[in-house]
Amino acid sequence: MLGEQNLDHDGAPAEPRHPPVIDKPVLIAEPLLPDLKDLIPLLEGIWERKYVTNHGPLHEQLEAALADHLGVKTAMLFNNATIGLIAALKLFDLPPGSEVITTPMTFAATAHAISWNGLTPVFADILPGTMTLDPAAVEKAITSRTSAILGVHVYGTLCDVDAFARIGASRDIRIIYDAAHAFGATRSGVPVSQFGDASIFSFHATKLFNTLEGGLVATPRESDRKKIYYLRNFGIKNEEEVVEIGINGKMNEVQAAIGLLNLRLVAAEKAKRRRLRNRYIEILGDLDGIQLPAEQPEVENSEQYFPIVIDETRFGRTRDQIYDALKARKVFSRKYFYPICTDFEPYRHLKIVSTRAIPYAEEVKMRVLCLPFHSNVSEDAVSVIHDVMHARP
């Protein structure tokens, strides 16, 4: 095990272990890509058909495969997840200007999708541990103008879906999940896409499952398919009729080809990341002041990210010092999420509703660090992370 004294075959102390040298930078994320030899026949088919977009055959195959994979009645592809978020909010005809409660601990697109719909974002605090939206803070934030809650399954850790289901039912509020980090996650065997009124997935290149760029809106109701179709295709019903106000959210055939091939690779990639997660826990678990990702025993994690939270007082060094030390050794982590949404110019005037004197989101944004998390993180890179984290201040 790393950090233990090296012994030779007769038990005598061996030569000291030399620090590993990283030649090629180790990135926070790398895209899962299929073998080019498998992609070429699909591209040849696209070129032969000259059918490159507008719900082509590969698009239809991928959409059906994902509906099955995610266990939902409606799974609709989009060219990216941001357009998917905008369309999902539009799907529910929320009153103009009404309030949508979300977390500040998310990518800017979550809040932007609310604003693009002419709705008002309201930020509620997050829970220590999971760093997901705090149901108690959400209840405190609800007003007569609240129309929806947009929770985020952050880092692959799931929101308290039971609490939000109760809040939604008791207040007649829509529950929507930004599931960009949660592809393939389940809770008690139930796919994450079956919780709430809709879930939006990202298939960006940094995600476990990717189509280079893309997204998907999933709902538990088959009746949503037609309206989502109109929303992503200009509201076009046929050659002569436009029946809704829609946008161009269609995924093209090349993206779909990548998706069909990558879907075959997801299980193996996820297993490799699970092993990497266990290695990180092994080398970091004994460090005082290092909070590892929250354990959710009933959840099968999506294995999207591996965040740690660094308590400077106990650990002796700051998050930024660790970030810089890793970077100096060509291992690239990410201060994710930092800044948070309420630090950005469009939302800087908005407070975070919290049950605490100081919102936890304001504290943890200075402490959270995501380590490289993909199948190409080598044992040498893990050794570098070990050495940096175990070095004396």
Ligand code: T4K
Contents of the next structure:
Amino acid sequence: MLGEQNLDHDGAPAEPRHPPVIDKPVLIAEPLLPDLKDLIPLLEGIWERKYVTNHGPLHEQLEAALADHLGVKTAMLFNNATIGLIAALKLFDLPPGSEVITTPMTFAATAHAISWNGLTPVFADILPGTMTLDPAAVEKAITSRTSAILGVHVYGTLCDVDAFARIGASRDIRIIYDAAHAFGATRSGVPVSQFGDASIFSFHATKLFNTLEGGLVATPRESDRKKIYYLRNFGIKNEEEVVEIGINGKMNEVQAAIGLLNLRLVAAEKAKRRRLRNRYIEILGDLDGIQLPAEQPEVENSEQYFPIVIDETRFGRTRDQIYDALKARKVFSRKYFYPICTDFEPYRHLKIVSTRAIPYAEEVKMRVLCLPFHSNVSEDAVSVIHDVMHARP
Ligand code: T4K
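Starting from the form predicted on its own above, please write out the structure of the form predicted in complex with the named molecule.
The complete assembly is shown below, putting the previous chain first.
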């Protein structure tokens, strides 16, 4: 029982209604929003100061709080993760036209950030299980023109960071992580942002921690701070000097206010999602042909998404049939990520480099389905999902 409306007077889980009825559509994501009454004093302060953007006091406060929360030396706020990705790639002065190896199993923004930098995306296959970049496929994709690897901790599942660290160390290749889904994830207690040369988080409304729109570039080096600052703010050094080809990547004060308040709520939201994860595992664990999210025992999950992979030959129904059956009962799952990047017009001409005859990404894109995953997924919704998944074909 996760949504407040489903708690009985003792705060204990209430029994679901039978048959379960969904009054309000259950969406894949729902923004975590602070209490309006807590926001108003912060808004009053902004109105009083009349300083609404360009690194205001709330912005600075949030940036420091996030560096601390994420355990990282350099943490720079952005207006969204896409601009953060574009700026992070620019940080390393990668040779124009050089190749950046990435995964096709991601949101379009990952590949677009490479292209916006005048770099060439090269797509490599993903691993069954974690659905993250396959290091062996990456090795196969490396050429003399490779300048970086852009891995994605997709769904909050961590990439094989050790393998990529080895690859990066053995050649002059930057390792950058799109950590849009991995806010607060750790491995053996090490914050995810400690891996690689840079990590980019998304604070979009659909993310565990959100500032409505927003993002963050984190690096393990203090020395990157100044350059990222320039990249975020048009390259302006002072009133008379512009020293970098920067962009406008600034977060405003209202977003920072939401961030400061949401940071207090994240732990509770995460705990509720962890309970939902366990409920899903309970109701789906015994189904033949259903692959649950990869287990990474040493990882503290970011609780961003709950992807399942449906093998229709064993399960008896396809992913699309399940998607439609849930939709008919007002439960809106999402086919993240279908289509994959190599299905999109700008990248359609590119092949996925794989160690297999048919890239795994091509198979799994037809089978993956993300279930609604936030604290307002009620026990009634869980019951609907249970019924749909257990129904006879
Ligand atoms: N890298 C990766 C791996 C990413 O997944 C993303 C973004 C990025 C980079 C880039 O990050 P940002 O530049 O956005 O910071 C959504 C998000 O817009 C996008 O941020 C996210 N990934 C992607 C996976 O999901 P859509 O097109 O699926 O969003 P939409 O509008 O269909 O909303 C999804 C669900 O959330 C709907 O059921 C409605 C619900 N929703 C949405 C919004 C905006 C709400 O309940 N309230 C809301 O305000 O992309």
